[in-house]
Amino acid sequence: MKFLVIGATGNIGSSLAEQLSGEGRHVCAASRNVQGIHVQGALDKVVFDYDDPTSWITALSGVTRIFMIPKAGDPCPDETLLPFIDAAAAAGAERIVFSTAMGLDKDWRVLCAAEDHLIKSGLEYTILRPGWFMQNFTRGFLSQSVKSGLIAFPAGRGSRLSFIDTRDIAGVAKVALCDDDLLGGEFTLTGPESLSWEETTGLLSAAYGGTVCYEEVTEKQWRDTLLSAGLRPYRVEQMLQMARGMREGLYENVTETVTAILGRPAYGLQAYLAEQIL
């Protein structure tokens, strides 16, 4: 079997490629920036860009199993993901594990179309819907806010999130790619607890040895901040959509899926921060 891992410079993809290569699997790590792929173990590296279908040809050569994740901030993911699924099937791929987002049954309709297309494609499939990444606090879009001591966000003071470590997502993806038990499944993946922003900033404060606060702001304030930081308008609207999802409770439930599949508890935020910040 040859495994194609799309997004190998990202949090999930890099961990998955490392886990697969660590087992001696034939891994092809794919990214628009192959120089940015820093994965331990022997693997092939290939340039891959959803917006450039010519790059798909080399990436799909000889591949039997694929980990697929949407491009961050893609304004029209259905226009890239659907034809890629068709191209993968035509190239002889057998299985796709597709990572989308928690709450997709109630939101993010454009990604629902991609899920539905995969289900109807005739390929073996598993769909993973993870919650918010813990890595957002240490090297993602919230990392600078954490360092400044203030997370200003229109999430609603009463919202709760079941943050997940992306290494757990990668672990489940590896099982789905290598074994048959998860075939045809659609799994919501979360961490072990649902935290309020007050609880979350308390853990961040303790881990960093300072004070990290949460401040509720309006959508307009946050939109202006994001636009001033140079984000494209469609990406800003996507992030505002996520904030609305928080206020509606789309990301607060906790599942035992990670524990059931991996045979161990999911990583919690406190333990993750202790490991990352020390």
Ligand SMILES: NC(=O)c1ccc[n+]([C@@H]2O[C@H](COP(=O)([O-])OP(=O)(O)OC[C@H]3O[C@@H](n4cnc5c(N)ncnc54)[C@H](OP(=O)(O)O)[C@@H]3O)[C@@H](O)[C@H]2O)c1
Second form
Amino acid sequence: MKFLVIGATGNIGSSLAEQLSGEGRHVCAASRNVQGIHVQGALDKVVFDYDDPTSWITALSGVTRIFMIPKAGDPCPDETLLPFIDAAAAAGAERIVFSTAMGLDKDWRVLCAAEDHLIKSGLEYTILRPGWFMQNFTRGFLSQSVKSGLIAFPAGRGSRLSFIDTRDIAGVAKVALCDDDLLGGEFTLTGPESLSWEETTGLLSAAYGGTVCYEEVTEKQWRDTLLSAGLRPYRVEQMLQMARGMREGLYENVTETVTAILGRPAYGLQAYLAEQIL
Ligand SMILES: NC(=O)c1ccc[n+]([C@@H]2O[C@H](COP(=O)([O-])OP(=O)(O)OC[C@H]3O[C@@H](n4cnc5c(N)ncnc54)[C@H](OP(=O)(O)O)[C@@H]3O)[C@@H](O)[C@H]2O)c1
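Having seen the form predicted on its own, please provide the structure of the form predicted together with the named molecule.
Entire complex below, previous chain first.
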């Protein structure tokens, strides 16, 4: 078996490539810039860009099992994910594990089409729908806000989130790639608890040794902030849609799926922060 891991420079992909390689599997780590792949263990590296179909041919060569994420905020999955799934099938791949996002069955219509396309492709598949990543606070889009002590966000005051550690997503993806037990499954993956913003900023404050506050802002204020930070308008609207989903409670449920599949509890935010911020 040869495994292609898309997003190998990112949170999930780097952990997955490391976990697979740690078991002695033949891993091909994919990125637009292979110099940026920093994964422990022996693996091949391959240039891969959803926006450059010529790169798919080399990346898919000899590959049997694929881990796939969408590029964040992809405005046109019809031109990237859908033809890539077809190309993978044509190249002889047998299985795709596709990680999308929690709440996708109720929201984010463009990605639903990609999930449907995979389901109907004839390939073996597993769909993972993870909740909000803990890594957003330490190296993702909220890390600067955390450092400044203020998370200003239009997520409402009452919203709760069941943050997940991306290493748990990678762990489940590894099982879905290597074993047959999760074939044809669609799984919502979350952390072990659903936290309010007050609880979340309390944990962040304790971990960073300062005060981190949450301030509810209006959609207009946040749109202006994101636009002035240089985000493209379609991406800004997607981020606002995500914040709306938060206010509607789309990302607050807790599932036991990680525990059931990995046979141990999912990592919690407090333990994650304690480990990351030494
Ligand atoms: N953040 C959250 O809370 C959250 C929650 C649910 C779902 N998600 C979804 O999870 C995914 C992000 O996962 P992550 O955190 O593991 O990644 P990440 O750390 O955000 O890194 C993004 C990855 O996407 C790859 N990528 C971007 N554009 C690409 C392109 N044109 N072709 C090929 N690869 C491309 C990057 O590879 P290179 O730059 O190296 O090419 C990189 O490895 C996104 O689809 C996001 O929507 C995020």
